[in-house]
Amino acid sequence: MDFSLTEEQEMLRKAARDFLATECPKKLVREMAKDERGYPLELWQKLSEVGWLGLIIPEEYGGSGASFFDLVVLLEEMGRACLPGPFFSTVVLGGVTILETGSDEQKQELLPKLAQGKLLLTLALTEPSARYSADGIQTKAVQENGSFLIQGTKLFVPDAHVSDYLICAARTKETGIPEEGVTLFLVDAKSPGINCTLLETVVGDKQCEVTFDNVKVPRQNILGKLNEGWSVLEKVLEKATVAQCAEMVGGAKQVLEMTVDYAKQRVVFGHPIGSFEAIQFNCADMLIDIDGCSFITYEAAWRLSEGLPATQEVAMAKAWASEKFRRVATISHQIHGAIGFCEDHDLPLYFKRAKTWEVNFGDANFHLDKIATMAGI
């Protein structure tokens, strides 16, 4: 199967790499890790101006109407650049959810603003159990006078502190079957009863604890159908998982390039360390791991873009990428030696992301379990 990029996708990749090299230097990445907001407003506006915020939004809603595979190409370059900010939470977690299940009125209201950079979204899904399965949703939503009152705690909600709306998954009916009775609510982030606490993370990304204390949400803010939200979340999570894999592929490719460059320049005993067989074999192992990540991610992305079943391919991609990006970063640390552990070196930026992204949307064991079940074991 040929996953070669089209001419337009190659142009997108090159434009993204050039843009991010200029607008997102590593100095900015380090600064934003310590910045409470987590991204510069000027950069966010530029992302809108080049059309990336509306890349997969249909033209009728002010977007470019590109495919999910096109978004994966872009996200790979963002992973390579360690782009800070709420692009993933707004476009992937928020935008994809609205595209999957929003009404025509909701799409007309929200998607043009998203494409223009005037609306930030995120998905409030995981809870203290940190599960990406239906049984992990314990937050309750109870009907009262035509509205719903949401009560519960969400953890690791990306960019909730700057989002305009939170898409909250809550349980509206108890049936004994976890996949039933889940509803998605579009919640104004400024609603009374919402408390958002920014968490301290190893990578400096902006994850939050969000508590809902009888937060009132009107019935018209339901996304999709009452009690049928989990089937939508499964689709969203598949795309989010592959999108995360794309960022991991981009990060791993950059780590390999850094490592090869260093191996050519670092001289020991009168020779570049890249001339030693052990270093060469380690770099070859890195390339093999990355090539596998790239192919399996592209396969899953292509199937999702074509509307084909991709549950197994998505699980395989995340199980592989979770382990291999971390392994690539670890080998790179071994080749770089002590200098690779200095905070002003670029390598720690990627290693920390490898550890963080490894568990996002389920770690390797979570997805291996799904693969084994699909294999009939």
The other form holds:
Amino acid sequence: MDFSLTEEQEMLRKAARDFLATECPKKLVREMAKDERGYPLELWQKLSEVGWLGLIIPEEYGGSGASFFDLVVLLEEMGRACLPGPFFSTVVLGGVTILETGSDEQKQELLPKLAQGKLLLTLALTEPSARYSADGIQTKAVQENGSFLIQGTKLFVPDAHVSDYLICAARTKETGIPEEGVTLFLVDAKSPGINCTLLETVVGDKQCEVTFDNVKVPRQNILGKLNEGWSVLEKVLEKATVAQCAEMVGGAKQVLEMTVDYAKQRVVFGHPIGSFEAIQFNCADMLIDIDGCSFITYEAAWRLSEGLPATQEVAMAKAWASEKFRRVATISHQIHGAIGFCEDHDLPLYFKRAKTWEVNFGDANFHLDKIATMAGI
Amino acid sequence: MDFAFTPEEEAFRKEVREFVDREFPPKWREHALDFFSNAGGPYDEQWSLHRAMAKKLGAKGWLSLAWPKEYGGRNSMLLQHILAEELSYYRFPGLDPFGVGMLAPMLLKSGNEEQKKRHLPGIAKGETMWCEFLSERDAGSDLASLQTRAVEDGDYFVINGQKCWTTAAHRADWGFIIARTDPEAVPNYRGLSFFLLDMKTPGISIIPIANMAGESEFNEVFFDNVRVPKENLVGGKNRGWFVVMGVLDFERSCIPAYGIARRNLDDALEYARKTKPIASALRNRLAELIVECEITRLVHYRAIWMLDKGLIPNYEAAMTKVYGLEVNQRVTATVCQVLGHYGVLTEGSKWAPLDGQAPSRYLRSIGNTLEAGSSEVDRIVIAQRGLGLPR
Ligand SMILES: Cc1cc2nc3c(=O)[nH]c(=O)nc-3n(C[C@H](O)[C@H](O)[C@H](O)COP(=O)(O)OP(=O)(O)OC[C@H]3O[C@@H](n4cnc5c(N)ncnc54)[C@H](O)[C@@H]3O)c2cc1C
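To complete the pair, please output the form predicted together with the partner chain; the form predicted alone was given just before.
The next block holds the full complex; its first chain is the one shown before.
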């Protein structure tokens, strides 16, 4: 067992923290919440230059060939910084899917561009039912003259408004078993029949409604095998879920640091509030929550990195992070008093993300249900 | 990071399981007491088994796994922890937390050569059982305010006073005790000294106290001119506080909460599988506890990993203890809830599921957040030493 990061990972963590401290101040985070695109183009180019867009892309496809665990280290820092923009959708949702199931040709075509910052991707998975299980996929694709026509509505699709391609999960066969008959299509976002609308959200992140009205997709744009997309999605979702947990762990750590700093410095009744036991107990509980979330996230990430089965650990990590980041953020607000309740304070940025990230890829109840089923109860 | 065990570690775990399977007398297997009761020695027959198994563990070299090679160990806290995890999971007796978990590492850190030579072999062989005399009726969390006195007299210290809540004092061969050697010292913790005490010394009287689960594990102990030879002073006169701080760190990281709690939870899961369907709220609760047990396991391995790297886990040890034992407390309560109405039936009732042990484990778990330092004290340790909040 080893609970430490490698030297390279420590360096990556430090580099990311320094980079984001200068490139992603909270002022920018706030501006981008109101910005139509949601991120500055220069920042995207810089992310490419430091090699983070291609972090987990193998060298043969123009990336740096780092491990999934390395990506988790980086995402933790991005969560800490509330980095706006399509990093998660492009690198995790898009990149991981193509790595998992793309043909060599598709990889050659897409991955180098992704690493260079010239290609944005996202995954169009959830629908108005907002389910992350296979039965949530009701969008249909029917064959016609060597092409497919996609019809349906996707909801909560991150960054679709700027993506070059949408990876759309659609039903190509009805067998009565939801896990069967799902196919992944690489859809050019400019195809006729696609309509993309930004949703109004708590964070001001860019989630979209995307409607597909008989959108024509050539057969060679299928990712992986016809009708066998769900097993790929399961793998992608495991990684995406842990990646989301990593951001949450980072956010929670930042919140605790802000809280402890504040508690040391805020004087009430002649004492720093951090010397009051009620405050100390709350802070201790925050650290217990955060250490617990970190280790279970790292364990799941390590298993995925090593190619070991991780279904149970992934569910545990998200069940926990979903509840605990919210709890940490709530306690932090209490400790900050009214100042933290102001819209222009940094704390609400985290409180809002805790809410948003809680429901992404399934909330605690969704994952606890999986865990109970795995335990045979 | 690496969450895997090496093939040697896996092999060791397997060896422990085979040992348990081979050595556990069938009669006891069914009526097994948990880790706490095994250490507390509430029943004569059970205590004999505890001692017999301790010797078997000692003969395998398993009670000194964490010690340096020159003291006959294998230099691996991880192996010791794997042992404790497995034994506690199977509720197998024989592991003395006071000797193996606390005193031995403390002696290796703060004892002199003679003390190590004299006391380590008995622990390694499973022959000497220890108890811990820290708390008094009026000095629990505020340990430094303790009143038991030790006065120098020639080659001896003479101890007078009383200790309380001493687990297994009625069973132990030796005890370690902290007493006041300088009543004038300011602050008061600078006037304390730490001794090793042969329980056969004249002047010690012991009155067992039944806990709320009806079991006599802890005791009130009176000291009437108890003469302790000076060679049994550890860490120097008036330096006992620093020894005790080390003992507490070891104590907090030696209770195998995952093994204890996960076994209790597995009992409930097995029962729930048989009595499906269970209420959805309970199903959720059980799933939550599965996660909590896994986190208990990970938080504990972090502390163990630190120990093997030569670091002393401090807030990390407190977190191991407070989280793990609070989880066990939640687990035992949920086990009873899964049993529903049957969760009030105790041993002896023909209707009682799980051998009627669920309610007594639930009652015993109330002590979990007090023993080895209360949860509140642990949280203060985490806040002040872990996060640097002001005192
Ligand atoms: C099952 C069991 C076995 C034990 N075995 C042993 C043993 O073998 N040897 C031994 O020496 N002792 C033993 N103890 C004693 C144990 O260490 C004490 O019970 C513990 O330290 C608490 O002390 P107390 O009971 O006097 O409670 P108190 O110190 O009086 O505390 C009462 C309550 O006040 C809280 N409190 C105290 N100070 C603070 C503070 N500063 N801030 C907030 N809250 C505070 C406590 O957390 C607790 O909730 C055992 C106890 C139990 C229950």
